[in-house]
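Take a look at this one chain, the form predicted alone, written out in structure tokens.
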Amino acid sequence: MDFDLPDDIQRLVAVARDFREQRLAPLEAEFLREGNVPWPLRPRLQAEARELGLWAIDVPRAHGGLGLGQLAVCAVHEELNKHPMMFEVGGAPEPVLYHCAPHQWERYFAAVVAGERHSAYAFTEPGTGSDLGAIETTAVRDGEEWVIDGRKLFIGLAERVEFLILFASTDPSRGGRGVSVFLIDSGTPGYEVVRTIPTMGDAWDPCELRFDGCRVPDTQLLGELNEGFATADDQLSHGRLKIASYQLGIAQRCIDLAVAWAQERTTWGQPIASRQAIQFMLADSAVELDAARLLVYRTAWRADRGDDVRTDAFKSKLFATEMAQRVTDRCLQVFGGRGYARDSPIQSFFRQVRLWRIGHGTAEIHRWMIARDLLGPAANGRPPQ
């Protein structure tokens, strides 16, 4: 069994580093005193990024990608998310856009990855968010129309996108076994970006949708009618994997300062890495992320071997992100109040992990996600089959 990464996500991984260092680490003191980076910067370091190939990863070459799978992109996303930015690479579709008709293709997929435009994906509401059945943004068929009304809630980058992935009802007699998917364009007549939703993160405020009378044609459909529920499943275990990538890198990060720190810092004549309370507390982090990148890599390799990693996607996003949770906070603890300042990355990073055990499912959802697969049919009450 070999451990080490391939010789092709080895160089990969060498050229995100090299683009971090040079591109993002000067932004860095700018993004902690005002929370983000001109929005228009963002777009151009991206095409930095592609000119040096750091672009549509996982996308298989016959679709213009690198075709390096999901082990390169999360080792790839664990190297940039050192930098509190939360910079990612783009050219990369989300999964269900693989959906797409021979005549939606060229105009989202193909668009995605060339980079001329950007999707949103709206599943969550203002009453649910996991609970796919409890969609209340309806689609009602008119003729060869499709007439949306509702509203969408926690939606990232909505307002700087070109199109939307949008979760709607079209069955409600059929619950979760009855939802849909649709693109949707921006600037579509009864389609507003209401508000932005300042949040407590850095990097990141989401965005409150209304749908009133939008009227999308039948070929905006995405996929099968009433197959939302499999098209999800499959886009959030992708989620979750990359997510928990995120967490790899900001772990590493913090461990790297609270190291630094604790051997300048002194005490009482002493520096503060002779304290067995600070050791303890490192060598805790060192171990837990250890642990969860093997998870992560491991879910990441088998998903490119083409397994089904649905729990093993819950078990890496479950634990990397309450292990960055941890050792956040253990590192923001080794350097006092000093962490605490603004212009530290650990308040930051501390911060942003938050986000992360709610987003793309909560970790309650996912301990019952991952027991419902060892227990079988009596984790919902009914007896074994």
Ligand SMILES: Cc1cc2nc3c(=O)[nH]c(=O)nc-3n(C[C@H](O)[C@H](O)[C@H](O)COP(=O)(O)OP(=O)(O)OC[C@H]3O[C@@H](n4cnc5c(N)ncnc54)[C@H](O)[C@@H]3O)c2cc1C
The other form holds:
Amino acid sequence: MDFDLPDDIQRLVAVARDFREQRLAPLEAEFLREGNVPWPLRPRLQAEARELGLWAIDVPRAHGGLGLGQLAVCAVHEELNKHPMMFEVGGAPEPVLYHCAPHQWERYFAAVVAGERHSAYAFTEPGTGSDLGAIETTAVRDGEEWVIDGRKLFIGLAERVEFLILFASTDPSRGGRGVSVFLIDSGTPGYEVVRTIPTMGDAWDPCELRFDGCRVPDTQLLGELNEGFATADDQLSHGRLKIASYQLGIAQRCIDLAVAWAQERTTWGQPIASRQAIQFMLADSAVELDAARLLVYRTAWRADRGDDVRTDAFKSKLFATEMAQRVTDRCLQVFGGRGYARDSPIQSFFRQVRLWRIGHGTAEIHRWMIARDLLGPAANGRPPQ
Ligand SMILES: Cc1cc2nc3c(=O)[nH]c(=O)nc-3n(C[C@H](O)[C@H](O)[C@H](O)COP(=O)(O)OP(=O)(O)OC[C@H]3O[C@@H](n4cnc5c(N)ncnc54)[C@H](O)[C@@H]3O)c2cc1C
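Now that the form predicted alone has been shown, please provide the structure of the form predicted in complex with this ligand.
Next comes the full complex, and the chain you just saw is listed first.
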């Protein structure tokens, strides 16, 4: 077994580290003070990262990417997420866009890889989040068109992007088996971003969307009719893995900061590093981070081998997000009052990691999916087959 990252990935991580230290780190004080950096800076930073080769990491070379896999995506995002602004490598189409038909490819998939267009992902609604089969937004066929009505809630970056990947019910009688995916360009009549929803996180707030008689041609259906979840399902694991890798960078940065502070800060004439209470918090954090990193990287490695990693991706995101919550909490504690102050990156990380136990599937749903893999039909109250 070889636990070293391959050379090409190590080189990419070194580029990401330089970029973080030289371009992101100087923005940290402003980010913490304002809760974000001015929006136009993000696309500019992404363009700079692209110049350095940080772009479209897992997109096949034939489609304009680096042709690396999930291990590279995780390693780079671990490095970048040592800064709290949630900076993502650009040119990465949502995996569901690999299902674009030839007539959709240039405008949606290729345009994202080129950095010309960006997408948001719209599942969640006022009436449902975890229970995706209960979606109430409908798309009804009318001749060669679909008419979409409904509302979506908590859709990240919807007011900034050029198009939406929308999940709508095309056959309400079939529940989750009657959901389809549509590509909706921003500005399409009948589609409106109603408001942004202030949250406890920094970086950005999600949006509420309304569809009121929004008409799109048949050509905007992505993948097969009524197969929306099947289309998305096998692809969601990559998103979960990427989120898990954020937690590694966050936890590593917080531990590094807390270790330095424990060595510097004295009470009763001794560095707090000499107190067992502080040592145990740091030791537990280091152990848990190591365990999470092994799980996340093994899953990414298996994904690149072509294995089915759905359950491992659930385990990775579940364990890494809960690890990061404990680690950020302990590290904040090591800093005492300074950890709670607005200019401490740890308080920003602490609030950010809370999101990831909810977004992209809650911790409870992750546990359910892992248990279902263990227990089979009995997990849903049915006799074993
Ligand atoms: C900042 C932010 C950004 C987001 N971005 C997006 C986005 O871009 N696109 C998008 O579509 N959505 C987005 N979401 C929504 C997010 O994915 C949902 O909030 C999440 O899936 C949970 O859904 P819910 O909030 O409706 O909770 P619910 O489904 O109502 O769940 C409430 C609670 O009940 C638990 N629960 C529910 N069912 C079960 C069960 N069967 N067994 C045990 N426990 C259960 C849940 O785990 C949770 O603790 C975002 C949310 C936030 C906060």
